[in-house]
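Next up: just one chain, as structure tokens, the form predicted on its own.
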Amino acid sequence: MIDRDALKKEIRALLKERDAIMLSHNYQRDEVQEMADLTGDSLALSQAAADSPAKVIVFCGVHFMAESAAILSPSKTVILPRMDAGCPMADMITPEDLRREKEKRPGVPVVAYVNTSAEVKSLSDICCTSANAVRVVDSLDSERVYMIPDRNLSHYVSLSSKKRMEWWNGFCPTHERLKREDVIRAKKENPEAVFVCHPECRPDVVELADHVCSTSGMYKYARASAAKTIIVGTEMGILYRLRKENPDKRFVLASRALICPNMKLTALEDVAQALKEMKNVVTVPDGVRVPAKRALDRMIKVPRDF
């Protein structure tokens, strides 16, 4: 059996030796979040990494997240401990798909959710996160907007935006598994609770929510809410920090199906091995990186709204 304490000490020593910073997405395993220098959503982590003096970024997340870090920090080495950690939603739209859709809509701006590949970002006008999607869409000087790849986030944005919106028919398999009946059951079992969910959830699930927000928004909401029990409608990894920051509150996962297998691939052993060998380096060629960074930079100027 592996000595977990010894493994953690080894990782900490390797991080220091490599002049590295360890980042963990909110959906990672508890032990990975515990070890990380920073935890958060994908874009906030990439921005923090760019601001860090560290020369090496160890991104415990999925592939598009490491790409975003590489886009914003081209002079740094970006390591993804598990190269097989992908994002099914990001894979649902290819550059070829987007080119065809743009040809159908000449002049219509494309808003790309950050959950996309670097090449898809490079073909888009502006990126968005779940935290600033509404404001990003509304910031565009166009009556029509085409949004990719998540139909659920796009539908959620369309409820608030005055733009004429169309979107790609992609989705997050994890959030899609949360059904309306799951939420109704959780509410019945916890009548005193409030229900908060991610906008990647199905529209009929979002309808039941007391609050809809990004993962970073959920941390803020949980701290501010007077509710002592909160039903959570997003990937289970978020429970680690919610419980840590709010020991006086109870958090109930809306469904046991809310687990992303890709987010759970990365273990501390993978982090240690990647740092030892300096392997699984993620790079983005300048021909893709420069226009992708332009789309990200445009988004970064738009403030979050939830």
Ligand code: 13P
Contents of the next structure:
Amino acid sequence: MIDRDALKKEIRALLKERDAIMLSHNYQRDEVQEMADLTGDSLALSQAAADSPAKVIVFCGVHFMAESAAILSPSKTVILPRMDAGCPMADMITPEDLRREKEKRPGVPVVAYVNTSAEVKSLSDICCTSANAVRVVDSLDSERVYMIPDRNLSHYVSLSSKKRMEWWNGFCPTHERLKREDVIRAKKENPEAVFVCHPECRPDVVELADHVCSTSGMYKYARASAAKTIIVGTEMGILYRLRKENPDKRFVLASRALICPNMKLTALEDVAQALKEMKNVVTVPDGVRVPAKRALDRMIKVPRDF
Ligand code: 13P
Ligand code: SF4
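Given the form predicted on its own above, produce the structure of the same protein in the form predicted together with the named molecule.
Up next: the whole complex, starting with the chain shown before.
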């Protein structure tokens, strides 16, 4: 049995020695979130990585997030403790797929959800996250918009945008597992509860939500809500901070299937090992990085919705 306190102490010392900060996505294991200097959604973490004076960024999340940090902060060393932590949704569209779709729609701007590879971003006009997607789409001059890769986020944006939208047929396998019946059952069992979900959920689930937002948006919503019970429609890692920050409220996960196996790969042992060996460094070649950064920078100028 590894002594957790000794391991945490070792990580703290390594972080100091390497001039590193540890960032954790809101879906990471509890002890990773607890140990991190900062937890947040994909947008907040990439910006924090760019703004931080630290030389090394240990990004506890999935590959596209570390890649975004590397794109925004080329002078820093970005480490992904588990190189096998990918995002199946990001893998659903390749650069070749996007080139083909662009040829079919000359002049139509491409909005790439950050859950895409660096190369796909480099072929896109602007990025978005779940925290700013509506504003990003509305900020464009064009009447038509092509959105990739998430059909559910795209559909959600199309509900409130006046743009003529088309999109790629990708999805998040974790959020897709949440079914309408699960939410109806949870509501029946908790009639006083409100339901909040991520826009990666299926449209017939989103339809049932009292509020739809990014992962960090959920912390804000939970704090402000008068409801004592909140049914949560996103990955279960979010519960750690929701419960910690709102001890007087009850949080019910809408389905036990809401676990992203990739987000759960990173353990503190991986963080320590990666820092010790300075291994799993994520880099992006300049030919891809520069146009990808343009798409991310354009997004950063657009305010977030929460
Ligand atoms: P957020 O940008 O809301 O953190 O979501 C990232 C993600 O991967 C959701 O599945
Ligand atoms: Fe990708 Fe879904 Fe996991 Fe987020 S929850 S990292 S979108 S697979």
